[in-house]
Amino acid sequence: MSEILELKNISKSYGSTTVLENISFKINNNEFFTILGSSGSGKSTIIRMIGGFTKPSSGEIIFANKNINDEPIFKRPFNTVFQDYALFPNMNVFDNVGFGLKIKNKSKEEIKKNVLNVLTVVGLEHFSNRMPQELSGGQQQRVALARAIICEPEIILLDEPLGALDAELRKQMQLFLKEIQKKIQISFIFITHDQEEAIFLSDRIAVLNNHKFEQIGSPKDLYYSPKTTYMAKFFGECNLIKCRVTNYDSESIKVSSAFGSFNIPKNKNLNNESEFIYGIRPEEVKLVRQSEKSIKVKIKDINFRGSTSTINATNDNGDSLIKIQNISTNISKSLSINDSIDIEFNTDLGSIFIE
């Protein structure tokens, strides 16, 4: 897959306030790339720098092997879709979508043909005469997307475009965005603070933390192979358990923890007496019958979630908590608070963090 855009060693500060610090990434052609981070992490600043609305304090934005740091907005082959849609309230849908072509002095016939084609793509072919205030939030978002598409940009920048929608409409628009991106084959750079949204939509995700990228990769890479405890907790849920190696042999490693002893696969970064954090996703903790390998815990509470339940359990001392997820309701309904249960970790999918 060919690269289309690169941000190289980008930093951005406002006076003494650092917003971004030495970030780098590349965007591939026809890729859905998401920048994920909490509020105030600098996500929108990245979009604004790519779009030309603000300049980096240092570093390079490279498109088609050319530094475009000083390139004006109108010369960049990118279009932006904002959270507030930014539709012209005095123009109908047709004129809003065709505005970019009108600015480029395209003929009326060409504008009409292209606008109707794009409205068909976004499913609004029967709404061309509507005014923005006559549309639902989802329809307004589609108009904003159509306006971004029509000038055939190389990249579409989406600045939390679904943030103003209610939960159900947001899910519908997620499906729409995913389908439309594959249909028109344009690279999307999407920013959000919603992990589930990022996982569903993205080919790759970059997670922002403390002004820098914590990790970049596919949703599966980030979920199953987090590189830091921050990633493990931020990108999904994860039990983080302090451990110490007590026996290291040729086949496995025995470790001790607040929950007792258990074995993990060999790891070249560990040796006898190593101390580390062991990360295990709640769905990779299983209820089992008592055995030599099982760990005994006590149920603190059970959260019913319909067909499945989540169990929060503690160790014998009650000072360490572990979450067990996706427990069949048929199993959990026979359990009660303070019951002792036996669990095992799927250690093939656990993570080692040495801090």
The other form holds:
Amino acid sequence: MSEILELKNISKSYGSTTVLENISFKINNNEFFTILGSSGSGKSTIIRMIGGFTKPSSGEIIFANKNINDEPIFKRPFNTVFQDYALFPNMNVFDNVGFGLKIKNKSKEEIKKNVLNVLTVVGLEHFSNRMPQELSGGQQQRVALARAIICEPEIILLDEPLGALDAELRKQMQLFLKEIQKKIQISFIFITHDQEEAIFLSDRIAVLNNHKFEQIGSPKDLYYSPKTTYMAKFFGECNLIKCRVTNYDSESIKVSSAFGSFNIPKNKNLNNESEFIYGIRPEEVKLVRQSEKSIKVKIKDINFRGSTSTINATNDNGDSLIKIQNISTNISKSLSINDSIDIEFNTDLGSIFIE
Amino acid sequence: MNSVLNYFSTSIWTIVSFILVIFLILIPLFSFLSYSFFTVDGTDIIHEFSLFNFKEFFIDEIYIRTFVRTIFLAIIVMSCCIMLGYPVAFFLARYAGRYKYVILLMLIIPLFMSYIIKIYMMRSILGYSGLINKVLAMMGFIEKPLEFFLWNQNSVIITLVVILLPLIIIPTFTSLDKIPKNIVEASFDLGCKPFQAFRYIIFPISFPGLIVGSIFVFILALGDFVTPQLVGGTSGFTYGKIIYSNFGMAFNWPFGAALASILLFVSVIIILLTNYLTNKLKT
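Alternative state: the form predicted in complex with its partner chain, after the form predicted alone:
Next comes the full complex, and the chain you just saw is listed first.
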């Protein structure tokens, strides 16, 4: 996979308000890249800068080894699918889709051939004479996408394109987007605030928090090796336990916590006496028979949900809480509040966050 | 029960609106049209059907000539209004930022002023001892007042343009102002240079507004009779003024009505034609 676009140390501020701080990332060829962030986190600003609608306050946008910061919008080989589609109300579907080619002075026959082609790809071949106002939201969405695809850009920028659709249609369009991206082999930079959508669609996700990227990686990376406590809690749930190293030897590390002491595998970022936060997902906490390795906790409440039941348990003092999932139904049947249970962490899958 | 009441009240309003249209528009219009088929004898109106007035219009070439000249005048006024009004509306809508509605309001204020007062105002600006001549004389460019501005066709055109300009700015501004920002951005995104974005996107979307304004201006300029009366002198004679004089001075109501009917007929034709052409352009 080769890189086609790079953002280097991009910052953007309006007056004294900072929108983005030191953003850097690279886009690979044929990649579905998602920028995930809550509303107002500046995620739209990123693709508006790539598209050329806004200029970064500092930093470089590099495309094909060239700085394109000052390249005007119409010269950039990117096309945008806008949040509310922005179809031209004075043109029918055919002219909307063919507009990019018309501006490039392509011949009438070529435009016609390509438009019909692309309309077939998005499944709107029978709608070419309709006006945009006569289409449903999902159909307008497809026209907007077709209008971008036909220009054969290097990258398609999608600014929360599914935001205005209802849940059912959203699901359909997600599938559609994923399929079409595979088919046409163009990189997508996709903006959303919807976690599930991001996980479902993306090859890689960049999570935007507080004007900065928390982490960039594949959905699996983000889930299994979160880099910060924010990320650990972002996808799914995670128990965060304050720990201190008490014994550091070549084989394993012994740490103490509010729940007592336990061993974790070797880690070169830790040394004797260092303090850190240990992250362990509820499904990696096991109920076990009492042993020298196990930790004793007291059940605070049981959230019965059949096979996905969870237990909240506290330590002896009752000041720390831990969540346990994946309990065999056989066991959960017999448990009740205030029972004492023994647990063990699957320490291979725990994460260490040094603050 | 409720739906019956609802139906009843809706149909009552339909009937009321029909009655209003019939009594306030159609009956006066019809009686006015019927007058054009009467003739006069001295000061008496003879209530008998006759095509005399229309024959008169086509026989005496002064009427047709004045009519054609007035149409040209209206076209010139309309063109001037388009050329001045469109750029104003465009810059107002796209570049005036948050002050645009304040500026628009200032442009509309003259519409609330009396029409006559505005014409007198124009007279005091254009006249022999008016603002323009005074300033030019003071700066030493001219020795005696320019006669270019008053008591002729030019003064009629200038005055009409000044008075009618807001009528073209308002609908054009409205149609430009409602173009979403991202539609223009989308056109850039698809490769348009600024002029192309204007040509293919902004202008076509604002075109219907421009047409509405242009028709307003054209029709009002065509039928105007006060402006030529007050600033037109003897050479600034228009069709509207002939109609006016037939009602006022000559007391020949039937002939005035006939001339007015012809004006109405031509105006309606022009409106329908523009409508047809705009629709055709759209598809």
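Since the model is a prediction, treat every value here as computed from it, not as a measurement. In this text, rigid core is short for the largest set of C-alphas that superpose within 1.5 Å between two forms. Positions refer to the first chain, counted from 1.
Q: Degrees of turn, smaller rigid part against larger, between these two forms?
A: 15 degrees, smaller rigid part against the larger.
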